[in-house]
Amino acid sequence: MNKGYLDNLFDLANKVVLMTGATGQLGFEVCKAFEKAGSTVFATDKAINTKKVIDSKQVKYFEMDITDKASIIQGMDRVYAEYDHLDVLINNAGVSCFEPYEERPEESFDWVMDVNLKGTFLCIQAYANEIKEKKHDGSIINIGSIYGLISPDFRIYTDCKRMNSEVYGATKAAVIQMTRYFAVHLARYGIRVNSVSPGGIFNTESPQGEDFVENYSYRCPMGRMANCEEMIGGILYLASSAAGYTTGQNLVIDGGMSCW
């Protein structure tokens, strides 16, 4: 077997990586992924959790609010003031809500929108506007999420309380339009736009409950539960040159789930 081959085609060494929600769940493992694959990661979040941080030279660390326009783009001057490209841009951060829909507060509803889909327009209208300045070309990839194209089956949450909110949904329904809608808009400046819609992850730390796991499990085709794991080869992937003529499109990792 030619392994050059395999490492030519997915070479992520030396590319350059801006990450949002860096310490959380699924943002320390893709991280971990790029710094394994040798690239250099600027790793952010509106706070950093250092229980979620490796120590490696490879990861930089730094706070970064993607609500706060100013926020992002001296965080992305950091960037450049190290590095004279971006290769890819990683929108992980994201929120929900828990309460009822009878009960929802409007600033929570606020709140979700504010990063989830805000924040997501934010960095990409920001590095947009660098690599125009800079000339070099580049890659997104937004997180979306099953419940972007499908509703939550509430019958699940037997012993669950964070059930999934509308407005979660509906913000991630909209990041995977806006996916589409930058991927024809940014093709001129060769920038690739892409997402990962994720299924059902399992959270090791704060499990959900016996009931739930089982119930979704019995919902998926393929009986279980996503893991972080899991989602990692698909974002590796967008990023690499392997993904150089896919843009626009929305990979949904979720074991069958929205087949339904």
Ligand SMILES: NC(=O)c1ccc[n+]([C@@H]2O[C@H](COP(=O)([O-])OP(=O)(O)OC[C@H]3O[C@@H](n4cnc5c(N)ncnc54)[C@H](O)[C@@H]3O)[C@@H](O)[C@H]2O)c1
Second form
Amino acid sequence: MNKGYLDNLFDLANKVVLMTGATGQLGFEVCKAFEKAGSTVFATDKAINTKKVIDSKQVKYFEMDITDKASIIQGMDRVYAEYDHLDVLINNAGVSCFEPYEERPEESFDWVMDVNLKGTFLCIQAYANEIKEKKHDGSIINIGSIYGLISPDFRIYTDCKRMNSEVYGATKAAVIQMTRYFAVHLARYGIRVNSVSPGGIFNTESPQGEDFVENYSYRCPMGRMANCEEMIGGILYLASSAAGYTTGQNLVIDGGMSCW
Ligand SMILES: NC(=O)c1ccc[n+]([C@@H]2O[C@H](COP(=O)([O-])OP(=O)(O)OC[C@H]3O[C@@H](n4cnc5c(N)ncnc54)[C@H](O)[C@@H]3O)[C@@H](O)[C@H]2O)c1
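Instead of the form predicted alone shown above, give the structure for the form predicted together with the named molecule, please.
In what comes next, the whole complex appears, and the chain from above leads the way.
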């Protein structure tokens, strides 16, 4: 077998990546994967969780609040001050609220909209404006969710206090749709835009609850929740030239959960 062939197809060495929500559960794994692949990662978060920091010169941490346009532009400036290209933007930062919808304060609703939807838009806007000026190719990967495609089954939340909210699903559906919008609008500038929609990821540090995990696993065709690392292959693929003709797509990684 010609090993070099696959290496070239999926080569991410020397790519420059900007990641939002980089010190959360998924963000940490994604940063680690790009670092191992030889990329340089600008790992940003609203507040850096020092327990989720990778000790490598290739991963550069700084604070960036995606609800604040000035903070995003500052972040982009920081990347372009060091490199003349930013190859991959990963819009991963996301939040949810968990009160029953009957009691949802407007502030909770607005907060989820601001981070998940407006924040993702502001990052895409800033990146697209940079690329139009700097004239290099790029790739955007938005993190959606299966709850942007299907409703949660509330019967399975028996011992899990993290009841999925209508606004969370609505923002994720919007992110998946915005992916298509920008795939169409940014293709002419050489920017591919795709999303990855994970199913429920088991949280090793703060487990969802035994009953919930059992119920979710029963509902899921593959019989279990996802491990965080199982999102990596799809994200690296979309960032690589193996996906060079792929844009506007939503890659669902959910063990088949959304198939019924
Ligand atoms: N965990 C799951 O089961 C699951 C399933 C489907 C989709 N997702 C999505 O995956 C992404 C990552 O989720 P996670 O499970 O790692 O969650 P997480 O809470 O561990 O990480 C989210 C990160 O976003 C950051 N963040 C919040 N507000 C921000 C802001 N204003 N500016 C910048 N950063 C901000 C947080 O500080 C945190 O580090 C989210 O978009 C989430 O909706 C998660």
